[in-house]
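One chain comes next, on its own, written out as structure tokens in the form predicted alone.
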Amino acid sequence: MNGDNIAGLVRGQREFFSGGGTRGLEARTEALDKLQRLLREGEAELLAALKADLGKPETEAYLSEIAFVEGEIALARKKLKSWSRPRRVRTGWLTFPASGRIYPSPYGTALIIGPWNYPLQLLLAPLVGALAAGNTAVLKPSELAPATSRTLVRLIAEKFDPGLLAAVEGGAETARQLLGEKFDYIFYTGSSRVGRLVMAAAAENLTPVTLELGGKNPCLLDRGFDLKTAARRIAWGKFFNAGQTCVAPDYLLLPRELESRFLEELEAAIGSFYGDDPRSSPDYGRIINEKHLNRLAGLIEGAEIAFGGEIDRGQKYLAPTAVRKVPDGHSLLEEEVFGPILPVRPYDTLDEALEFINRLPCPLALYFFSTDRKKRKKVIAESISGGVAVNDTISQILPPSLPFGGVGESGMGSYHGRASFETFSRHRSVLTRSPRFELPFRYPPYRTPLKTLKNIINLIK
């Protein structure tokens, strides 16, 4: 789609929004129902596309992509009336007699830019909030997941009026053209590098943004925690989607004396998940493309590999891998891995581990395995991250009651469940005052002595 077509698309959505076609609860509910039908009727095609792009196992793709979005739709459908209801607030004595209400109102036309690692979920989950709040939306799926992008663009065109919802295929130039248009809200998921470009483009039009970025998510293991349980939960979170998950554990800190035993348990857990040869497992995914596979291969070149490390370029396969004795300053400890490689670093004291975590940019997630409540409170209090899971990995993003978002380098803003609705809503304050009563001392000339006025205020407080 060229620049003129994009400009026309955005103009058409603005006209659709101005016509009031998204405002009523009935229209919003209908839009959510259409999105639900799209997922159900297009399920087989979408699963096949996810398999083609990322080698996603059918069960993994359904649970993490389609079912996740369906859960968001179901909650929004159920709660839409209560979420949309104006909230009454106190207005204070100076406006007496008056009432105050806060109305959640749509921004207008939103732009949602999605990534390639969960090309369905991370594009459509925020869309649920945008539609529920009464916005129109333009979607930009990732060109690095071409099968999913192509399928989704076609399904949306079949189901939706482009004035309400449209999806645009294309690469960096298309994204640049979209960001050159004036949107009322921009929601971006992807890298911190591109996030900066999105924010700079949004600033040109003073457009509010939500940025869901990445980061080096620490996983911290405490003494006394069952190693087998920890290994299974860490392996699941790390190697789900072949490690290409923004909230996956990026590195592991563990007590020095437990390193060898834990690595044995971790390797055993991987074997129980994917067998002796994960390459032949129907449950293990693939790297998105050759460029990213080469980047990952470079990260482990010359490293001390505890297990894994096998590469099949023809299949875009990298085995689940653990690396030990990683020196300070190594890329594995400085850059986001975003793949099936787990650097393991021993520590002697909890304070030492926290110091290491805190010298890196703020991560999207932090994981701590411990049965000690005091230590859990200490880690949460003395660290900064977008979210935390205690004694598990990646599951903190699943409950829609928990807002999901980053901080600092890992992003700004949050969504999921009601938080998605709030993200795409302006909170409009409305004060209504009765014409039947006046406070004469509000108006000039001011005849009430200041001391008397202060006494009145103190009595009313």
Given for the second form:
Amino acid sequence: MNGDNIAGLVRGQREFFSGGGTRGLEARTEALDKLQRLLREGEAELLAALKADLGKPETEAYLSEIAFVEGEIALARKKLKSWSRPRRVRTGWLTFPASGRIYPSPYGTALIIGPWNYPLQLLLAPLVGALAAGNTAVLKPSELAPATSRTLVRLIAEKFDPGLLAAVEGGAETARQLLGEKFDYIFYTGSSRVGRLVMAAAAENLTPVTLELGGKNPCLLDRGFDLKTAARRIAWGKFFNAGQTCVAPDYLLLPRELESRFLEELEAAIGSFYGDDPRSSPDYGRIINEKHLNRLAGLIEGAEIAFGGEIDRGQKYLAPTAVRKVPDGHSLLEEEVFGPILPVRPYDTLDEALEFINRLPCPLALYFFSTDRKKRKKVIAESISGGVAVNDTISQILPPSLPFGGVGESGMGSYHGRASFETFSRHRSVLTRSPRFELPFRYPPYRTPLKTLKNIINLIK
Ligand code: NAD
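Just the form predicted alone so far, so send over the form predicted together with nicotinamide-adenine-dinucleotide.
Below: every chain and molecule of the assembly, starting with the one above.
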């Protein structure tokens, strides 16, 4: 799509919005139903596209990309009426007698830009919030997942009025053209580097943004936690989607004396998930492209590999890998890994582990495996992250009741469940006064002595 077409598309959406196309709850419900139908009818094609782009195992793709969004749609459908209801609030004596209401109001036309690792979920989950809240939306899928992008763009064009919802294929240049238009809300998921560019472009139009970015998610194992359970839960979160998950545990800090035993358990967990040769397992994904595979290969070059490390370039395969004895300052401990490599680092005291965690920019997620309540409180209190899972990985993003988002370098704003609806809604305050009663001292000339005024205020407040 060229610049003129993009400008026309955005203009069309603005007209659709100002013409009231999204105003009533019926229109929003219909849009959500359409999205649900798109997923149901397009499921087989979408799963095939995800397989082509990322070698996504069908179960992983279904659960994380389709069922997840369907859950968000079902919840929004059920709760739309109550979420949209204006909320009554007290207004106090200064405006007496009056009523106050807060109306959740749509922003207008939203732009949602997504990354390649969950190319459906990360566009459609925010979209549920945008549509439920009564916005129109333009989606920009990632060019690095071309099959999914192409399929989604076509399915949306077949089902939706482009005034309400459209998806535009393309890469950075297309994203830049879109960002050159005035949107009323921008929701971006991707790298922190591009997040900065998106925010700068949004500033030109004073457009509010949500930024869902990346980072290094620490995983901290305490003494006394069952190693087998920890190993299975860490392996699942780390190697799901071949480690290309923004909330995957990025590195593991573990008590020094447990390192070898834990690595044995981790290898056993991987064996039980994917067999002796994960390359031939239908349940293990692939790296998105050669460039990322080379980047990951570079990260483990010369490192002390505890297990894994095998690469098959033809298949874009990198085995589930653990690396030990990583020297301080190594990229594995400084940059987001975003692949199936787990650097492990021993610690002696919890304070030392926390110090290591807090040295790095704020992560999106933090994981702590511990049965000790006091230590759990301490770790939560003495660290910063977008979210936390205690005794598990990734599952903090599953309940729609828990808003999901980052902080600092890992982003700003949050979504999922009601939080998505709130993200795409403005809080519009409406005060309605009675035409009858007046507070006499409000208008000039101010004749009531200040002392009397203070006494009155103290009396009625
Ligand atoms: P990316 O930033 O390279 O690309 C994301 C999107 O931005 C794509 O649609 C791309 O076309 C667009 N883009 C690229 N260059 C642009 C530019 N100059 N101007 C405007 N738009 C541009 O990110 P990616 O590689 O697709 O995704 C990986 C990153 O995303 C990782 O850092 C990961 O942690 C993060 N991520 C975060 C979340 C989250 O929910 N917080 C989820 C998934 C991925």
